[in-house]
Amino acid sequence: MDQAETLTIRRPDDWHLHLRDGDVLRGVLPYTARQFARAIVMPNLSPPVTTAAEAQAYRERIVDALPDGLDFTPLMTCYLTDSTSPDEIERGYGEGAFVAAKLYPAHATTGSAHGVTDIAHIRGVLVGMERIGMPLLVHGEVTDDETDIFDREAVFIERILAPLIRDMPGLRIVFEHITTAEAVSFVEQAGPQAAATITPQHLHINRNAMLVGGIRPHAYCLPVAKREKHRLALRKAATSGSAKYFLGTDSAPHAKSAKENACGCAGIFNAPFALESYLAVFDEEGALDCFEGFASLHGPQFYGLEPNQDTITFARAQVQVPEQLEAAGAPIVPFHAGETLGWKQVD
């Protein structure tokens, strides 16, 4: 096969992932483990993962659910609440139970009911994290009723994130699943302590995907997709080669019945074809030479980890994404359902 028709990179990591628990965990984990060596696992279970002991127990459940023959390392996070103890954070980080801590503004997204109601409540925690070099992972949206949902990320930057960076210049922050040109501009202007993850869906779709031709719940996630100008800004950032941006799928499985009802749960399940989805974007942007950095190198660099030594290879080939898959005995609709992608994992 012509060399130009293949791409080999170091095995990537997913720096933002929802694996759920129990039967769903066992159903969705193989999709991630076949492509990624490591993943930052989100702690928004019910109840959330708020202590080192809970993180260790969850990690064991993930490892136990891993199919034979797949090599995968879960990296655990702590769910911050108004009452999180600075001592628990420091102890858990020192023991290796936590790799990072996650800030969910209360009621911002799925499983965030126990999140932080005012960042002032966790100032002591953040001071300690800055001192020990522990990364803070941020769901960057305000949640007040007065702010339009399409403006919540930009307002969060102005009200919360910019002052936080100013007051704690040593705090390492990952602005997760950014969705706006304002977020790109903020990350670009912030110092080396700030980085961002970008999902495949926010590179592919704008808000029309949710609304044109009827309500389309399988394109609904939080933060919601924004205007086309924001999608284009994200594509430029992701494919720029800047080490400030790296891969974080935010893959979030929900049963088809939970998406197609009055709730319309937020979340897009992109794990089955995550790398193929990202590759389509980098190919379209003429930036395949930047893909390994985004997928495999920038994340480990920010977290102070070594890149993976093994590799993964893709070939140009048409791949049909199924209309639905199954997890825990229930149908689940993957991102790109029914579409054809132009790259295929071959090893």
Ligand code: NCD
Contents of the next structure:
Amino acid sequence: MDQAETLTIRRPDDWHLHLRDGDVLRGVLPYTARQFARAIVMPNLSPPVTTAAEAQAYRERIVDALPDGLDFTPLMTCYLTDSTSPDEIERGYGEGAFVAAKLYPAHATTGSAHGVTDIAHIRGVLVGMERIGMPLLVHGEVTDDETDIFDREAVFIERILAPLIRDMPGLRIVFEHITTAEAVSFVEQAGPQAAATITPQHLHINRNAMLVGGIRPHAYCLPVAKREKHRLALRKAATSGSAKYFLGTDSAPHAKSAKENACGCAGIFNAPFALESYLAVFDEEGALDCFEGFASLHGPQFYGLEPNQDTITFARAQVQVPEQLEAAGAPIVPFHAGETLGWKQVD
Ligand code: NCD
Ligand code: ZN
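Following the display of the form predicted on its own, present the structure of the form predicted in complex with the named molecule.
Below is the entire complex, every chain and molecule, led by the chain shown above.
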């Protein structure tokens, strides 16, 4: 067991983040910017970010919302639709307006109504992305009514992802927020073209957390948490030291009233204690020595960026997570609300 009392690593980045817009953006951004140097910002606004001009304008709104003294770089993404033009993608990537493009199967999750209805519709876009080396970020769930929600990721691998990587062996793919043992073995076998992000919630909770002893809307996100054996496979992958796995919180803020609702929104707001949450897992697994790779090195390596030069330090200390926080004047419940975590960011 590693009994180190402090841990210093290069400053991490968040490779999957929802910042929203307007007042909510202003409310949630400081939590992320306090911990992370950069983040891949998801484009599922309403309406979605589908052009280079929209991505640039959104980036400016994020930079404007940043409190003085916090140093944070948003990395923007393009939301793919059935009618995305290959030229817009290529031009946007060339200009640096987009770092990657995001595939939401239509109606898979929050803010995906304009997503892709059939991957065949974006074949031209994907061929272009393969040629220019632009990463494709995938929400990997099928959406047909016949497929059980707990099987949607595994079926997506079989039906869409496995054929896609065979068809386009040069296309760089991040399988986002993986939740199953099937996803881990897919990524393991896929060769260097594929990597995956893993959220803190999928390392901490299984589906019982959502359903035992009453229905718990704050444990609900998409892809939904699965059985315990899947959580264990994810913990093993994240803490293995493999460069194929990196940190992506999928922090997805929704007002408390939108979660505690007859039709509660999918999404867990984990930004306020994201690194403390991941650290608990690496500590429990005896893998603190692998934390820097997962949090700060593997992501930049996949995206072809330099790791951050500055560092961040944690100390073993009890941290109490509040029952709720405020963002844009409305209460919002963070992941681990009311719990105590064992590491504290000190520098
Ligand atoms: C995300 C959101 O709220 O934007 N929700 C979620 O449950 N993860 C969308 C997403 O990443 O699926
Ligand atoms: Zn997400």
